[in-house]
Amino acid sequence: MKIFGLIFLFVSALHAEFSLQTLSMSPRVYLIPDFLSEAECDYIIQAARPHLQRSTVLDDHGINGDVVDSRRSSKGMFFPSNHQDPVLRSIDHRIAQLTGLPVANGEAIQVLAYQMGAEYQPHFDFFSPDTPGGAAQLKRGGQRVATVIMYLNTPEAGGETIFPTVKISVTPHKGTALVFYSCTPDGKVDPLTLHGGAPVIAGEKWIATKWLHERIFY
């Protein structure tokens, strides 16, 4: 499995004129601030919010896809993989500059929305093939290679995302990004991304996530 390296984020980080943050090289975990317009925050916010349901995680069992687990307790939504809304289009398109992935590998935006004291524990964001939930995920485009988290608003206080065990702590500002790399640059799961959102303490936290893949995704 070949992964984008590193180069790439920086050409396309500079071709599209992105303010790039290294936090960590490893993992890979960089932040763009003004990644999204305030007008696009909102738009996205208002698009999603009638739509919101309980989020779920994928059943590593492979018995009922997703179930609901306390570990996560945000509510989401997906816009439709086939949408031609000219505003996600956009952000798509700019995602693909920014990590040098296709918009074809990529799933479809999620919006996620914590009220106070929802929080995601950490977790992976790549599938297991020793599964067989992630066996059957596996086969939709390969492994989760990247993961570009757009924050939507700014919370009054808490819902960071952590990294615990590199010890990284990102507060959300809405526009900003977050993208870190699920894979190291040889193609191996890169244990080192365990990753949260942190409780809300205070108001609400709204994200948009975007998932990339090795292959062409379906």
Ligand code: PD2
Contents of the next structure:
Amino acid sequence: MKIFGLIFLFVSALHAEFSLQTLSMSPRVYLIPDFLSEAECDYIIQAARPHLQRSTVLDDHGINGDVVDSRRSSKGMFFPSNHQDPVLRSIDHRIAQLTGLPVANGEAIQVLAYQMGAEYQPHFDFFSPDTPGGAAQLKRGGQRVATVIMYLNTPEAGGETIFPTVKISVTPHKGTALVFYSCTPDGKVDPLTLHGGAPVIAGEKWIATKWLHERIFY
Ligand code: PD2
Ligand code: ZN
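The structure above corresponds to the form predicted on its own; please provide the structure of the form predicted together with pyridine-2,4-dicarboxylic acid.
Every chain and every other molecule in the complex is listed next, the one we just looked at coming first.
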């Protein structure tokens, strides 16, 4: 991307104002249209595309670390957490403004690409302290308290983000962000946040995700 394009993206991001649509108060789920510009979405896809690998899930038993699992059939990549990319930095700061959680509490931005038929079956983003895998993760900045999903394109059909317990279904739309809190305001994990990515029916689906912790993540 040309330097003027980068400067434009950066300056426009400094003036971020969010219009939040409340989808649910329990669990806390919000939608933010136009959270990312079209140019930012295209930039992220282009930067991520050469680095995609089959996505993994955390092995709860703590024996195998991250493992490939048919319940999550996307491809993905993480940008380095110490990146100096001005576009990604401005998004990190926008997410901090949106969630009220410091940039330092966030994991690296992850990009996920779902081809036709790919999905992420319902799961929780919080960690269970009762499994060795979950307990190990909790040592890195504590619980995951919030998730931000940013839709980088508009799939032709399917690919909704679903919350089966509370019957919410969000149709992906380029530039929109979805934020939800995996913990209740009193700090307990919220079982109502069970959520998944429905299979893509036509076209492909691209998202960027950010998980935020209660303390500094390292
Ligand atoms: O792709 C999605 O819509 C989705 C659904 C559930 C992504 C995630 N979880 C995630 O990345 O945690
Ligand atoms: Zn999730």
